[in-house]
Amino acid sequence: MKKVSIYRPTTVDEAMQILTEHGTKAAVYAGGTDLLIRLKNRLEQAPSFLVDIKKIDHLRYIKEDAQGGVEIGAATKIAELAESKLLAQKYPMLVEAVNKISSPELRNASTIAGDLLQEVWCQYLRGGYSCWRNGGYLCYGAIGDNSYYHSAMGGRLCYAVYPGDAATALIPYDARAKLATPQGEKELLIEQLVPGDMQVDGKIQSHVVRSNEILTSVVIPPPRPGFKASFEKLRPRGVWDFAMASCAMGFHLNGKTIDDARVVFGGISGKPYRETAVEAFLKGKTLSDDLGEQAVAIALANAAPLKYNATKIDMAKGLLASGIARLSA
């Protein structure tokens, strides 16, 4: 494994200070499910020294906020959020989404901010082949498989997919982040915390996480009277594989006229991909069992597969309706 040194402070001021010093050569480390994997294959955009938060305090808690929503640590597990009877209560679309992440094993060591922030699965930059996020200048999914990781609608400089389910379940919600910097705290919406691949400090992310601020919680509205929500995911394996594609939809219902509508899909793009077409047609609309074969209709429009990978975009319309089919139960 590539030789790292580690640092274990004990407040975020103190863990900021750290990463500012060490800048993109440094990386935080709480669940480590991925940062571990990135180390073991000695890839050139693996860090070197590990800032370790798991001994910082008020990092770890799934709460109630004095609005009646509810905010997680970044720290706290994916089996804490699935096991979450406050969650199951409040948002429980939220709890089916995460549930299907990955194993349960892996779930017990994963943490939200670390499955919001990872890296992408692309079986090029993990094999290490020298592409854009390992130091190249070529995106070998562009050209070669690209069958299962890469994106089904178009890309920048690299084609792989975002591989998280958290981010894709928590965008209908209007869910937000919290990031400590040295400028003080921010928030933005978690759309907006995974726009897809872009150049931060001279590196390419999902995200938009600078390399000395900490992702410290995630904040989630009160559930509005009248929403309905679904998750839907497809995958090779039940447990394990990341999705081939997934689709999470939210309603705000007045009766079963839909008043406002989220529709994001997963595992298609190089982020959480919200389809704001059929959000538009569906608003204004009747809930009913024909209504997904009109929303598909219309879905997905700007689609670009490559070569391999024009399927995952039949699995997101599938999605679609199945979930439509769901809420109109």
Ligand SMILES: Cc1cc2nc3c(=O)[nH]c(=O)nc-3n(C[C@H](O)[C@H](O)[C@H](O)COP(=O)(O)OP(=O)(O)OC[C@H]3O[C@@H](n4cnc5c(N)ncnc54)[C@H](O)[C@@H]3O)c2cc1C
Contents of the next structure:
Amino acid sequence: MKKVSIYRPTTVDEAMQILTEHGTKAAVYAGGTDLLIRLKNRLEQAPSFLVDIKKIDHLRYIKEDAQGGVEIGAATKIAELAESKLLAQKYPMLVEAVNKISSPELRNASTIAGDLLQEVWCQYLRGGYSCWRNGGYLCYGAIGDNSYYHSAMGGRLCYAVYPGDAATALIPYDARAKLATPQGEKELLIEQLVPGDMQVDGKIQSHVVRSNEILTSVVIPPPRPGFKASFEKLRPRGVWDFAMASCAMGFHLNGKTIDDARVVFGGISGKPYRETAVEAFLKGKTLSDDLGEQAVAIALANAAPLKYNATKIDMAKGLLASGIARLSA
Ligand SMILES: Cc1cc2nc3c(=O)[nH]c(=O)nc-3n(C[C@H](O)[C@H](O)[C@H](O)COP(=O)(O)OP(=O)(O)OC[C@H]3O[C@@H](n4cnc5c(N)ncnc54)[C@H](O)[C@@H]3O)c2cc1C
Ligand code: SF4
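Now show me the form predicted in complex with the named molecule; what you just gave was the form predicted on its own.
So here's everything in the complex, that chain up top.
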């Protein structure tokens, strides 16, 4: 394992100071289920200084806010989300989605912020290849086996898919992330948080969080009357595995009419892929038996599969149809 030094700050300000001091050589250490694997595999890009946030008070909670929405502390375990009665009552689709993340053991260790900000799981990066994300100048995923961990929707430098399920499921709820930064607090929509394949502080990453910033909580607005949502995920095995494709949807319904829609695909692109063409098509439509078929006909027109992953697009379209059927029932 790569040698590291660990800090255990007790406040967010202290943690930010340490992160600022060490720049890109330091990283927040939450559950460690992603970070420790990168260290174990001695990735060039893995940090040398870990800032363990588990001793910081007030980062682990799920609470209702004054507006009737819910705020989730960044260090809250995925298992705690999966078991939360409050979340199940207000946002059942989110609870369904987090229950499909990895395995019970991993959900006990992983945090919501870690899931949102996790590194990609491309086998070349994780195997220590010197690719764009690991200090090199090449993408092996674009030319090698790209059947599982790679984008079927194009890419810039890196072709890895964004792997997290929580972000895909949070976007239909218009959820936001709160960040502590040296300049003060800032808030971003989840889709702004993980725009995919960005250069941030000289590193390629899927999210916009700078090396001295800390995600402190996720805020979900109150559920609106008439809102129905679904989450579908296809993976090789029923536990452990990442999405080959997933689809999270949210419909604002007025009777059987769709007033507004959110359609987000996971597992097929470098970011949770919001399919705005399908959203626009669905707006104003009445739920019907052939609506799924019509939506599939216009979905993912920008697909750009690599040599071995065109099947991801077929899977995503199938999930779109089954999600619409579920919401129409
Ligand atoms: C076998 C396996 C299967 C998996 N399957 C799935 C799956 O199906 N779906 C899915 O969504 N995920 C899956 N994962 C990923 C897993 O959910 C993540 O590894 C986990 O959520 C990361 O959380 P953590 O608390 O352990 O983060 P860590 O490993 O501690 O950190 C992950 C990253 O986030 C950063 N970070 C963490 N917290 C903060 C914060 N508060 N502020 C700023 N930066 C922060 C860290 O610096 C690091 O870069 C799987 C992982 C494994 C090993
Ligand atoms: S897809 Fe990304 S992580 Fe994988 S080899 Fe290419 S640059 Fe590296």
